[in-house]
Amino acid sequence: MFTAFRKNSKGLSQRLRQIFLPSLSVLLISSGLTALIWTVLTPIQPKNYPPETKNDKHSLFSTNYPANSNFQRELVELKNKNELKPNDELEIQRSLLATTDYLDIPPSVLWCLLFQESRLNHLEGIESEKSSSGLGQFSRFSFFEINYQLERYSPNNLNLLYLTFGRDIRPIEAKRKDPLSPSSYYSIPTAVTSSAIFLNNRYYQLSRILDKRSIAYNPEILWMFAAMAYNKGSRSVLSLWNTIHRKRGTEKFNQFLNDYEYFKNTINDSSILTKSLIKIWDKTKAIPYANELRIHTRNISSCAISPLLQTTRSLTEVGP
């Protein structure tokens, strides 16, 4: 009986090997492939760099703004003269923090841009027929983009409108007869949100161009280029980039995109700005436009950027 059992066991063992060995091989191969795919798909974590945070101490931008002492005194004077009412200032700040948090914009950049454009007067231009209006001095080109071209940029833009107002409030206009309407750019939440979206679109536009060409850039410095584009259009920034690259070479062009000190010194060069803008406008416009853009960028930089970092630190170590 035991002999028969051993024979049966041997036969069973052979059959089991025939059945399970191929399955086990498939399982091991499958596990190996899964492990390989997981290794490929899992990003390699950097070993020597701490994780970045929004409030990292190395951030270029000041958490207290305006950072410039002259603008601080001017802000106090606006309040003392009641040209900036407490409730308006509070509403601007509340809207600004909510908007910049959602779009991941440095708050000081948007605040300083609005301060530069209108000195935080949300009714700027309401009693005149000026071509630009409100907090962010929106023109007909700005309104057209916000009202009809949002789909060309980040999907977060439309989401922000729904989150802020509960619906799509477009078309947004400079409604002088109904300034408090949610669709009026003279309404503070509408102006802040619209201006933030327009600024964010400029950053999105410029970053996509650089990303497509695999050009490394400091994202904080790119916000300064976005502020320049807010004032004189993205093509002005592109023309400036082309001029720097052509006249100073690839190394200096890369430095322009990554080193704040080099960025600041270059932007203060009126001749390089004029040479860039003259490719877009005739000389009679390019010269004053270049001077306006230089002052615009210098003021926003000194207002938004931490005073300690403006003269003591280069930002070449901050990656995209």
Contents of the next structure:
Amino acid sequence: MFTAFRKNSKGLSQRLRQIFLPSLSVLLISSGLTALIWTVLTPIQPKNYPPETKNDKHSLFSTNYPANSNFQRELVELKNKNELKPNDELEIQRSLLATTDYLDIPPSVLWCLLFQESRLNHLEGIESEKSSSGLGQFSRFSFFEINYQLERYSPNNLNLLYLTFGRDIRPIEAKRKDPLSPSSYYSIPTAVTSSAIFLNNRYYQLSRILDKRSIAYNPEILWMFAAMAYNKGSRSVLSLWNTIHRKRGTEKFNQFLNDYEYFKNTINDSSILTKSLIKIWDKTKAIPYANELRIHTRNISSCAISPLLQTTRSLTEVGP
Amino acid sequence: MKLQNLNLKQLHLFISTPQGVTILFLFVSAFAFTLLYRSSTLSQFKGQPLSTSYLTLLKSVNEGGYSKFQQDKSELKKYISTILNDPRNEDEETHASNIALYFFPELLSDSNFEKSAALELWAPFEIAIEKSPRTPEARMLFEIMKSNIWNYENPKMKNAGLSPHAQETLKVYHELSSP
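Could I see the form predicted in complex with the partner chain next, after the form predicted on its own?
Everything in the complex follows now, all chains and molecules, and the chain you saw is the first one.
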């Protein structure tokens, strides 16, 4: 019996060797080749700054805003003095959430930008002959872009107008005599939507330039650059990029686009901002513009960025 | 003091000798030749200061018409190209880059982040206006170009704060697009 068993097992192992070994070797070789091809064809990721995944998007930004105590104090004062009415605040918030959700803008960035521009006074400038007006301080050229070049940057812009108002409400203007008309920038939903589109366009403009050159960037930091471009034009941002790239090199430039701490420190350096703007304007304009841009960016950053990322303390220190 | 006198005396004596005269002659000739060579390479462009050539484009349109404008613009392009290839200092490079940005963006280096913006936001409009100057279509294109430039620089409007180069560009194309 034992001999029979040995004979059987010997036959079995021979059969195994005959059947499975070739197929096993074929399997191993083919999977090895697949792995090799996979490795070769996978695009090389940027060395230091991998792009953010969709799961942790907007993690740099605070979900509660304003995140800074200065703006919180000011907001309370505005409400106490009834300069910001509860209904207006609610309408701003409602429009803002719908718009930012559609255009994928971090809500805190848009809210803080509007607060910085007008202190959420949607009628700002209605009684004066100021060149900029309303929640997002629109100029006649901002209106021109919305009215005549809406689809230059993103097809989503026109869809958003239809989705929000049910029709194309353009031309949008600062209608002093009819402020509540949907075509008036003094109307809250119109102002929030138009400002969001204008901000979104600045983001598209900057991202397209970086994409063309295959430069990796953190999309959240790029929103901060878009907010800067909203205030002082894309030219100021591009001139700043040129200066950093030229003076500090490619590695630091990549850090500028990807590392929030480095971004914050650079923006607070008024000499580098002035150096960049002096390439556009003469000293008499470049110096105050640089100062204005620095304050504007600092305020929006501190208002929109999560407080945990702004503190210099460790997480255990700020924990409960 | 004594040493200085001695050196001057020795130098004077040396220059008086035939060898000294020859060396001095060679040195001065070489210096003059270098100066001549340097100025000849730039003479066709550097006959007038940079700002003058740049600011005379509007005059070219007004007084010489479209053909004079084309001729002067082409001269200016050669000049700016020379400067950008071999700038004497940073100020000159910045000034030439600003003119190139608004009139000849193709001359800017690919590493310049402003080049893409210029090629998209105003260069196509400039080309189209130059193709059919002084027409209603040209005026329509000018309005878009103007808006793009204002939003690109986004200065305070009350201060007329556009950069001087942007202002000059808009003046020239406003004139060229006037029906």
